[in-house]
Each structure stands twice: as structure tokens, then as C-alpha cells.
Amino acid sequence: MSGLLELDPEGFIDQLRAHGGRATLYWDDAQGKMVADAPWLDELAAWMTSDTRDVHHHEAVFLGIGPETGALFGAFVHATVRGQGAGGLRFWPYARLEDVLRDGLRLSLGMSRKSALAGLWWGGGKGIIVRRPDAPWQDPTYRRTLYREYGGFTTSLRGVYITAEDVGSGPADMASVFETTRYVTCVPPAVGGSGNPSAATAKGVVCAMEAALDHLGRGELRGKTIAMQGAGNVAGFMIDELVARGVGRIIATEISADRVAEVRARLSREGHGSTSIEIRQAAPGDRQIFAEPCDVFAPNALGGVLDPETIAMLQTPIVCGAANNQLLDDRRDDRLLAERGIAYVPDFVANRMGIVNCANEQYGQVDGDPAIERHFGRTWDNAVFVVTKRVLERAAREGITTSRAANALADEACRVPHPIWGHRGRTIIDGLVKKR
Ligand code: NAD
């Protein structure tokens, strides 16, 4: 069988279904390279093991088909040194099997070194539901049906990979996932979780601001000029936050409507201290705020908006936001960042309160928890300002991008192993792969 990375995911669904419905890849340290679990699939360990841009020696790659609504189910576990490999499940149409897979890895890497870098003890996975084009996707019941038979794919991979919410799936649909499998977080308050991770996010983002200005010798927060991009949930709790530090001026732009009119409204019903708040309403490819002469520029809407237009447009020392994969291109844009002088404070380091929010659900919940709080001071080790500065730190040292920078520091966290259960995750796998 080749050709495979170039089918859609129907056509994979076909061969997979031919061939028992599960397929399993999975590093092989005596052999160097990624092994698949049946020669059918030999061409998809080779090119994992060859492909340097989205595939770092991932530990496991599980494939899966729901047994009523035929979609195909993948999980990701790229690392299980510090612990089960967690992250969110996205549901979301592919084109090509090969898009499905560079995703999932792609976005599992990312998940080791959020952890990581944050302090958890938790290591990467990432989980996808492929969106069938026929699919009543949006109807509920046949959402539960889905995220119940993923739930019960989870649960057959004995907890080396723990589920989320991400990118299509909501509350509802982890409710739905937590009916069949326990190795699931960010499951809503009515059955134990945390809920809303937006207003910790906002601050954790907040606190980055923090430590970039501190890094640049700027000073605090107050009085400094903050423009953002989306005016969204984490927006609306950062405004909050920015308010409560005495920021001179907010400029925020919306693109909906309905949102500009809901934070107009709020701000005006509960005040906004001495801050001067400007939220503009903008279409959709209006890219003006770019241009906002700022103290930080927050990108807080969607990925992929830091491009070489845009870095151009840029007038702030400082990009620090909320929004996933903010970089265009992130082999590139960081560089050109770093070659205009402006802070660029990494996604993954500003936004990871939304992980934190639900990592540790099972442990209990306590008012004020100090498990979150420590996330937000100054002294912890893996606080966000002090992860931020030593981040920005290292970058200035070595004469390296902030991104590269991030990305060693979090490696090298990613290869401390758990501090109870060590590479548990490896053993498990051990224990679902068939050797061939
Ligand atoms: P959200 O959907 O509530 O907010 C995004 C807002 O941006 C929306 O109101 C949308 O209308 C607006 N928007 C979209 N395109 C725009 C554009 N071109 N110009 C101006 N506004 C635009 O989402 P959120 O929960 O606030 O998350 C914001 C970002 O942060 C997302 O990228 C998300 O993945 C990331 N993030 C969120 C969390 C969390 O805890 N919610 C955690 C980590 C990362």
C-alpha cells in the first residue's frame, strides 16, 4: 500500500476499516526510527521518521475508527517523561491524511513544552475527531454519540493519552467524552471541573505583559498604552486586569457586532477606572490595529496573524497576547520579529492558564488555589513572569530568536522525568503496541 499520506480521510477510513479498524505507530529506541504496528503502514513510519519539521521522535500515534459514526479518531502523544500525555481534542475537517497527521503531531509537540515550561507534570498528546462532510455535526445528538465513542478510543489507550477541550469541541462535548473515559480534564463544574479557563488565561497573559516590560526596563504596567486584536472572552477579563493596574489606554478591535456592543455595555455598567477604552468595530481583514503605536500589541483573536506585512505595521516593543500560533510562519516571522526589536513573548509561554486551569482537576478543588495562584507571583520558579524573563533572557544571551529560546528551555524541562510514576507512558505503550 503507498500512497497513503495523499488519501482523503474517507479513503484512509477504507484501508484502515479493511485492516481491523486500529493502527498503531509508535517510537522504537532499539531501532531509531518510528515502527508501525502492521506493513500496511510502513510508509507513514517512514516518513514520520524522516520528516524533521513537525515529527521529534513522537512516542505514539494511535489511529481509530467510531464504531457508529465511521469518523476516524487520532491521538498524538509526542512525550510521556513528565507524565501522561495531555491536550485537547480538535474537531475539525482535513483534506488529506497527511494534514490530519502533521496537525496532531504538530500540535502535540506543543503540548510538551506548554506543560512543561508551566510547571506541570503532565507531557504532550493531542487528540482529533476528523469532521466527515456529511456529518449532522452540529446536531447533538449525534455529537454525543461521537465524543462518546472517543471517549471509549481514549479509554482503550489505558491513560497515556489525557483528553481536553480544543478548537470544535466544547464543554457539552467533554461532558459527553467523560460518560466513556475517565483520562479526560476540562470536564464542565456540574461533574467536578473547573470551568471557564478564559479569566486565568487572561491573567496569566497579563502577567507576561509584566515581565516583558520588565525585561526591557520599561517599568509597570501603568499608564502604558495596550492595543489588541479581538475583544473575546480572554480579552474581556484582560481588559479587566489591564484596568486593575492603572493602564493609561486599551484599543481593542471586533469584528462582531453583537461582542463590540456586550463589552461597551459592561464597561460602561461597571466602570473602567481611569482607563481610556477605545473597542472598535473592524472587518474581518482590517489589519489598522497592527499599526496602533502601543506600549504591547496583543494578539488575542485568532492564529497565524504575524506575517512579514503585519510585522512591519508593528509600532510597540512588545507582542504579547493570548491567541494560539500566533506566527504566520514560525520558522520565519519570530525572526523577523527579533529583526525590528520587538519583544515577542511565544504563545505557549503567555497563554498557558487555560492548560493549567483544568490540568489538575482530579486533585481536588481549593478556594484560591494555590496550585493556580503561584502561576501569577514572582517567586515560584515556573511563574509566567519568571518563566517570561528567563525566556527573553536566554534569547538576549545567546543572540537567539524568543521562540528558540522558549523551545530549549522547554526541552530541556521535557526530558525531567515525573517525579512518582517516571516514563510510565512508555511502559504503557509498550504494553498496547503489537510487535510485528
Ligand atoms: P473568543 O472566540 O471568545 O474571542 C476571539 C474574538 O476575536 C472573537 O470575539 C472574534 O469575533 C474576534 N475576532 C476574530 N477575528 C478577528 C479579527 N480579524 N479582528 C478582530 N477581532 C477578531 O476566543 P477566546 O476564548 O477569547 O480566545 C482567544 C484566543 O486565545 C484564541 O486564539 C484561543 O485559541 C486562545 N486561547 C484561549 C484560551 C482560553 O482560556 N480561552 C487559552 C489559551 C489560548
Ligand code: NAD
The other form holds:
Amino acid sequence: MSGLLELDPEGFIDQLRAHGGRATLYWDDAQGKMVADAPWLDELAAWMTSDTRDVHHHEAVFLGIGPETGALFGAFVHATVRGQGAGGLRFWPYARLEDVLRDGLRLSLGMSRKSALAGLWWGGGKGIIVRRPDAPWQDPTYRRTLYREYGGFTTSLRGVYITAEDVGSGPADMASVFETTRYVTCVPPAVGGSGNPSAATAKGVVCAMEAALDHLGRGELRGKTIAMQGAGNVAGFMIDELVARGVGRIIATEISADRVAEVRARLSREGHGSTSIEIRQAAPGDRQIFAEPCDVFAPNALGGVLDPETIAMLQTPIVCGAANNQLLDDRRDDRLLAERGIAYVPDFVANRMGIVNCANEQYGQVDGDPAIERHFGRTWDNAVFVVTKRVLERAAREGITTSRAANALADEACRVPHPIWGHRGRTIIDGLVKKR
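Okay, that was the form predicted together with the ligand. Show me the form predicted alone next.
Below you will find a single chain and nothing else.
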């Protein structure tokens, strides 16, 4: 195991600072491998070249340090054939550098596939700010400085990566990013953006649930039981969508006591029709929700939650949720789900609507925008319902897992170049490398 990979983020920050504070790793077509812009990073480049789980010919990884906060920044670019790499900015603590890199690599790959299946002319990217252990990360002044710094980091990449909201980041943070870069979406409506995309994301996931039920011949959502791991922002809107469709029961777990209280208070205040709803406080690491009998199980928290242990616990015919990278190892865990007869809807098929909602902000806003609303229907070729059924049907027809079917469809679409700016991102990366 590489020494750098084993470092905690603070240790890597020290190393990065000693070598100038910036680092770039990029795919070199001539050599057929990832290369680094400095010899001290060669072991990371070798690891990215040899890893087959999370690295899929990513075009570039950029790392930097916040000038005032000292926080570690990352921007991960998977593919830019369909357009510049677009994806949210995750603010989260990590134990090791390898955890940071794997998360960014997996998430950026997912964004390539998500945008391609959604019919968007965007590539895949992801941003990460590593939350430092002693930082006052909830302090508004600190956060504004931090996100302004990340905006400057994004600007330095010349537009190869377009950032947006993600786990740990909110609309106010995107407003701070917007102060120092134009390469950001999901900015607040007050400055011309689309704002929080959580409602659209939630509605898309529910459309995918409907498609999975239809594929299995299990009817509509009305009267069904839904179990949810995570009751955060997107899950809150999912509850509203499910109530509107008349589900019988919702059971959700959440580790944040404040969030549990908030959701319970809102449901008490606003009502929830005839749907029985139970929001449970869960301790970190508590996995009991996976064993809840239900018609659909929805992972809505962080990634990597579906592993051999939790898959064996499931008592559901369908897994379909809002979390990214739900499978701990998609070379193994999708097969385990299939062997148990569970229809798994890959996350990037179901949770696309966040990027759809904000990706094309620069083209202006229309009330009830048909370019967005068509994703929620059942007739457009790229609608969530239609694509979900296409994935499930291909898996059944070819005798492969749903992950393999979705990956194949997405990767085919990823190879279609943007009609005007195809692979411009690769040209930007080449310019950034030469500048270094």
C-alpha cells in the first residue's frame, strides 16, 4: 500500500504544502497511463493506473490547499467528451487520502454516466473539500472564506470542472463560491440560479421507484411500504412525493437528532394524509433499517452502504434511492443483489435530477420548464421512468446485473461528443499541464 494513500488528510496537506501547494494527475494517451506533474506523486499516478474498482480512465485530478483555511481541495474530472466535467462539491471529513481520492473518482464517474443517461451535454466531475477536524465548519464567516477559496481554486482550472451543491454544501455556500468563480451552478435564485435541487432530485427518484415497480408487475406506489436510510434534505422532499402518491407507510432512519426533530415537527404541522410515517433516530453505524420488510428500500445517505452484510439483511424486492455510489464494490455487490432476486436501480439512473435542475442555468429560466418537466414523464426517450425500465429490461434480456446494463448504456452515451465543444475539456487539461 502506498505511503501517500495511507496518510491522513492533514499529513498529505503538509506534504502538498512542502511541494508548492498544488498537484495534478492526468491521463496521458501516449503513455497509456496516469501521470503526475511532479515525481513525488508518481506512486499516486501508478495506483490510479492500476486500480480497476474506482478508476476508469479519468482525465485528471487536481489537488490544492485553501490559502487561509489550509483545507484540502480536490477537483476530479472523469470524461469531457460530451462537455465539461460537472458535479457537486462535497464537504466532508475523511480518515485517509485514499478515501478522499476514491470518493472523488467514483463520484465523478457517476456524474459522467448520470449526465449521459439524462441526455445532458455535460461530462463528469466532482469537487471535494476535506473538513478539517478542528475547523469551525459551522461558523458562517469561516464557511464563506472556505467556499470563496474553493471558488478561486475552481477558477484556476479554466472551466474544465463546473461545481455545484452536494453533501455538506448548501445554497449559501454556492453563493460564496459564486463570488470567486463563474464556473458554478445551483447558485441561489437571487443571483440568477436555480437554487436547491433537492426537490427535483427527490421527484426523479420516486419516478424511478415507479418504473421498478412497473417492471416487476407490482403496480403503483399507492399502499406500498418504503424504508429509507437517511432523512436529510432530499429524503424530506421524497417523503412529500411519496405521500402525494398515497403510499401506505414510510419508515426512515436518521443519525442527526436535529434533523429528526425538524422532520417530525414539519410532518406534524403540515400533515401526511393517510400515510403512516415513522422517523427513527439511529446511532452512527446502526444498520437495522436494512432488515425492515418493505416494497422499496431507499438508501438516501452516504455511499458504500450496500455490502455483503447489508445485502444479506434486505427484505425488499427493490432498492432505489437518492444516495450516490450505493454499492461498496460494484464488481461484486450488484451480483449479490441479483442473486437474491432484488431489482437494484443504480443511483445515477435514479438521482439525476439534481444535475438536470441546475446544469443549464446559463440558458435562462422558464416557469414549469418543459426541458426539466419532461424528465418526470413517461413518453420522452430520456425520461427517468423510461430509462429506468430500459436498464431493468436490458439486464433481464441479457442476463446481466442492472449495474452492468446501466453502465453499458451510459458508457455508450458518454462516447458521443458534444456537437460543438466535444472534448474541449481535454484541451483545457493539456493547457493546464503545460502551464505547470
